[in-house]
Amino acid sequence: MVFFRGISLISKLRSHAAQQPGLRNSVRWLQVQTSSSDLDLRSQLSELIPEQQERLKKLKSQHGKVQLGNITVDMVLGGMRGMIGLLWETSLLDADEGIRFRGLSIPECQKLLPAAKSGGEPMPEGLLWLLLTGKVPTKEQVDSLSKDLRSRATIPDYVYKTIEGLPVDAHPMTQFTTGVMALQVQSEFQKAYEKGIHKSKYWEPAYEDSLNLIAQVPVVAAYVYRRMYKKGQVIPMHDSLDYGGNFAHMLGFDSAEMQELMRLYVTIHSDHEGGNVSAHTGHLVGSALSDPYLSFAAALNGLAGPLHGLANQEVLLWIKSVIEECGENITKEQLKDYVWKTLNSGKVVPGFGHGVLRKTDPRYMCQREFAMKHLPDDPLFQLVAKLYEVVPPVLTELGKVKNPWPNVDAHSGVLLHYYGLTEARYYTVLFGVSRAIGICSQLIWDRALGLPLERPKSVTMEWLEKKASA
């Protein structure tokens, strides 16, 4: 690689520099250039992409006909659940272990990724670097990326005017998605495609759009929040705060703990492999060569569904309904009765179960650990802790649930509520800001690897009946 060849050259020059003073300036210049390149995310991708293109080409030519399993009628009728049908490089979800970002578990990310302060939560910029390169960045690289994202975060006035065209009480996700669609006007990919860019270079404007989008969505999201709940009093971005800290600041929360929570929240919600609705939608729309803005806006519309991202809103509302009916000091036996009441009314207990996971969601566990550290006596947290003990046995007794354990949504609302972000309708927007990092990272690789238009085969019930009885 160019970077390592540069290091080798520096070493050779150093050995001569003491004897030849004229070389000293050259050594100093080369060190600066190498260091600058090392801190630049795009230059690292430029080195990685040819290797991964060759890897994909080899995989396809040597193993393209290898069968990965059998498709059943249940899979076809069950929303393609369990089918292996997508390439998603940035993360992989294991039914027992949970999510791994480029091979690293959430606890490993908390340990290895740079933090804004010693012993703190990982910075989302570090995860972005990891998802794009597969490498754990240094603190210097993350700080450089933070600065780059801040420089990209300017929002054109027409975006705000477009949002202002909606009723102030329109759902926050509607306003947020509208803002993202308005940002699409500035798409570098669309402009480059219209000028006839070669397909081997598609990833470059996709990279620019994606980094711009990742930088801009917290600003748009914060604008929606302040418009809806704080009389339109907008808070500008801080010049020196990192991504998660700045998002909390623009929302209006400047406590150190809330900034730490936002760093954790954005990091753990960023990606969950490619099969979930929002990730799959972003990939599907992007496969038509729609630019990252169009692709991400489509993903947000999927995220807004009650069976996906809107669930984090539903959890807190359900918990509040428990308190309203039974009080904060509810016993486990009373809680069990309320859970059965919910189930017998034909509803689900929000925040429990998952389409893939078969154990407690690691994203739930790291939030639980955060709560035990920072708010162990909070009544809502104590209720969530009781639910962790009560709900799984009830769902197991019900006999219809494959995974009775809590997922990420079971905990996030309680933490946000504790620090003052009490507007549950807004919670899915936070999820959307987070998901930009994962979806856009994969979109860059979709274009770099030249992944094709997605076009699965569909069949009718008659076809299935004939096939099954043949």
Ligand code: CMX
Second form
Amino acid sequence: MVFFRGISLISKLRSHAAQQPGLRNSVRWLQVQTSSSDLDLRSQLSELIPEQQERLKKLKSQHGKVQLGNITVDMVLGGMRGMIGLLWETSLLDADEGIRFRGLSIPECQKLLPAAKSGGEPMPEGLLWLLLTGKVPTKEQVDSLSKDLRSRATIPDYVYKTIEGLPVDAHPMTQFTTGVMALQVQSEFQKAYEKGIHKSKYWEPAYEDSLNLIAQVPVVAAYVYRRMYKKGQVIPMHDSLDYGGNFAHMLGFDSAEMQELMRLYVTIHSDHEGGNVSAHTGHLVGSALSDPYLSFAAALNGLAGPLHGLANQEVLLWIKSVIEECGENITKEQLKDYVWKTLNSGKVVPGFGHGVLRKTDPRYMCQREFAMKHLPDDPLFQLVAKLYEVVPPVLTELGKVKNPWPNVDAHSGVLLHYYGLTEARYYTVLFGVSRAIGICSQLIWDRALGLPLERPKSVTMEWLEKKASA
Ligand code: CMX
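Could the form predicted in complex with the named molecule be given as well, to go with the form predicted alone?
Once more the chain from above appears, this time first in line as the rest of the complex follows.
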């Protein structure tokens, strides 16, 4: 508790200070004064872990029997909505307010996390530090982590050869996940387990695998992009750029705005508490002590589904189909008819609705703000803005949709498209790269806290019928 109260107090003070021009300079004193071990994320973690292990032990022994709610037949039949069943430390989702990363909302992260340029978007490395330690890092700490990640980003040649074994037009997510599976060959966790590592030390090779994986996924992802769409002309990593900037660079985009977009994109897509398909899958597979590569590859396969991460691809393709049929200057009335046409053909409107959220996704809002700042007149942005007005009333009229508001995927495609990344089929790979940060952060804590094998109980319809009529 002390751990989080501390974070929350510091966050509040810094948040308040960030809003007051006169106080902005004094924000610095709230950041931890750095020494060389402060710059090392692993040393920071090893200090925090015993404290958190003790906290979990106390929670179990003092409150283990406290009830958290009732399980209804609806919950069992309804994809476990609302059923509390997982421990996930790095972020928490509120149905109305949206995601908080270790207690910080997206606007707070935009204010408090270090940026690559003054007043710019948060750097994903800063978010990684925050997710792992619960502390807002200094710019020095973030720069040191950027350097560490760059030093881990060398990809063995067999990874590229494995990807090349697939047809060049195989779905980018298939190529990306295949690359991640090939990276698994170098798993430190697997090697340590084979050597008989003591369970109290599991987190250490899990940390090494996770940091290596986070460092390497942008390189593999960029390779897939260049292989598929740029005649295989690979762009090497820049030796001084940060994580988000380098990812944009390796994809082939060097404008300052696209680099800023990539920093924001990776930060906001990284983590969304534990119950979504990709995060839950990573956590579940990891609970069998499968190493971080195996766990993350499994997570990616869940992300590749159209009701989850693939929705970002579907949104852009759907928007293009609207334009193809009705033109760019479509009226709201025409748009409404098109939405009904989609629904009446038995399809979902991609980018709208959510399993937990009941208001507009703050990840959508910050992308909308980015668009209003950098591309207010872009016709695709104008169309997305029109959809924001047209779709929610239609979904509400449908009568069964619990959340008619847009989610993260409704906006990301038009921003990427504006800067020249127009290949919609590739979009979920960008989501996948981002998710490595959230899923791997939690995997490290899963091993540090010694969380057990996940094994919920399933029942048959007959069991439920008997129970219900008893
Ligand atoms: N378009 C049409 N119908 C929708 C809808 C949408 N955008 N959102 C929900 N519905 C429908 C559901 O399909 C369901 O219909 P049935 O009862 O006939 O099966 C009904 O409304 C109730 O669903 P819900 O409880 O409101 O939503 P769920 O928690 O079951 O599903 C989600 C959530 C995201 C799968 C759903 O809203 C959806 O399919 N949205 C479109 C796809 C999408 O944007 N996914 C990305 C989500 C964010 C992410 O993970 O990246």
